[in-house]
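The form predicted alone is given below as one chain in structure tokens.
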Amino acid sequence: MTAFLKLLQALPTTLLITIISISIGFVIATIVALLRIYKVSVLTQIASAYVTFIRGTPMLMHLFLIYFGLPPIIDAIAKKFQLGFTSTSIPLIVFVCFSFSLTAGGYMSEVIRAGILAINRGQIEAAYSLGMTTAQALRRIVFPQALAVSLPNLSNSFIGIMHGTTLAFTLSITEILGQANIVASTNWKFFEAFIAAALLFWGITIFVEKLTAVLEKRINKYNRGGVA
């Protein structure tokens, strides 16, 4: 019980990293999915290469590439434009969130792309016949239905990124598993500490699954009632 209470101190960090990464990743994923669907010259090839690279390399590698590769670029830009700061002034959690956002974007782009492609093309053509622009058709017709189709897999992405936050401890970010290591190293009760961490992750996962079920039901109800 003591170990569990101490692990709760790291819960906000885990949730913060997860929510920020998923939110930014969702935006990236949507843009990448649309680029690949509508085959925008050059950008489509870049988007495809990005997805292939992200899906073909480990999450830990993304973290290290950003952590070791981004600071020199930031320092060079800051020096050139005399911005008066260096990469050392940026909190480590920013690099972690940026890395995980790119990871989430790569994986979720395939989920969103599949969701959009699952929508009957005739609905989009009907929207065009009513005078809607592509943006309006996507926002009012396609996205609500695609979200309902994609929601279970998007929730899996959320859970996956949340579990992946345990890698942040490699950069000295104290999330749940990092806190478990700290607790275990102070009292030598490794089994109890890691069981407490597992139960905490399990509890969050169950909550996300329940929340997803509620959202899915509401979105489907909204879609059956038409779009405003």
Given for the second form:
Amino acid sequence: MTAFLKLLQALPTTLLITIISISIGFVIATIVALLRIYKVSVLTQIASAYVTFIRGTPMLMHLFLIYFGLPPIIDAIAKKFQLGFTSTSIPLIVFVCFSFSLTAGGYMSEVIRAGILAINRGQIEAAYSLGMTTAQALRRIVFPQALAVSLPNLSNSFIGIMHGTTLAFTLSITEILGQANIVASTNWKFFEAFIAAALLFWGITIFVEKLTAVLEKRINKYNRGGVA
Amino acid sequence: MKKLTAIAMIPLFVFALAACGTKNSSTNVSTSSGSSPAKVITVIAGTSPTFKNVTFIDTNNKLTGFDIELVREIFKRLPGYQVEFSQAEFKSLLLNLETKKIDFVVNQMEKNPERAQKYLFNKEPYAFWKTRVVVAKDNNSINSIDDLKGKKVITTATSASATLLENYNKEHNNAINIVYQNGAANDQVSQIASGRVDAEIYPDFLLPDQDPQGLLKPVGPILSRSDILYVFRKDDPDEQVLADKIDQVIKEMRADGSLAKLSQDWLKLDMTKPQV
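Form predicted in complex with its partner chain structure, per the form predicted alone context:
Expanding to the full complex; the earlier chain stays at the top.
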């Protein structure tokens, strides 16, 4: 029980990393999905390469690539433009969030692409016939419906990234599982500490599931009686 | 990096081999001139050759290293004995000892109360692991663990160094800011050198391996020390005799400086002194 209370100290870190990564990832994913659907030359190829790389390599490797690969680049740029800072002054959590955003973006782009493709092309044509531009058609007609279709999978991604944040302890960010390790190393009750961490993760997951259910209802209300 | 160190190692090997060669011939002379054709007892030493520069297989497929060459030298100085090495996984070394497949274990074995209950150790340590505060090379403000108050010290959760830091914090009102990680990134050296954290607690023996470029330095008094000894079977009179004889030679080698020299040759540091 005391272990559980100590784990709660690490809860904000876990949630912060998850929410930031998912939010940035969502933006990346939407852009990537649109690029791939509309086949913008060159950018489509880059987007496809990004998705296949992210999905083809483990999340821990993304973290290492960013953590070990980025600082020399940042330092070189900072030196060239005399920005007066080094990569050391960037908190490690930034590297973690950046890396997980890229990971989340890669996975979610496929979810969003599937969502957009699920909306009948006839709807966009109908929107055009009403004089809407592509942007308007996407924003007003396609995205709301695509979001509803994608929501269950997006919540899946959210949960996946949240559980993936346990890797952040590699870069000495104390998230829930890391905290469990620390607590256990003081009293050698590993099993209890890990059970407490598991319950905490499960609790957040159930919360996310409930939230998704509520959101789904609301979004689908908007669509009820529609064409989707 | 690997390649570079390998190249750097070559002169070392040559030197070590040359050293062996000369010693070989000198002992040959002494045996031929001196004593009797008494029966020679063959003793089997068990080791796990996975510890670079200590007990490992070199590029010529030869078992060598500090521990190995020291044992070879000890047995050169022990009339009536000769040694053979048996290689096994570290986990099975002590089991092999109990089942008499080997006669003693050579593997930087640390003496601790649990092991001492089950096994016989010789009395004269041939090396010491001295755990100290380790900081960046250009850091001159930290000279002991007390200087770490309010500083960030990196450690791996569940390690011996974490326990040491936690105990210190218990007595000193959480003075040290402990930064935990799981150790998978192996970035302690770069974190300290770049100034993200201020220090770590680390055994000097392992430091050259962790930090081959020499970006860090150990400072201050020894925080904990472990004796490195050979492990023998308990309640076996032959083993006791052997252990005592080995102790005698280690004392001899310590006195004539050859023990320190061997350590210097292999580890580039003298690990055979109990003090800093």
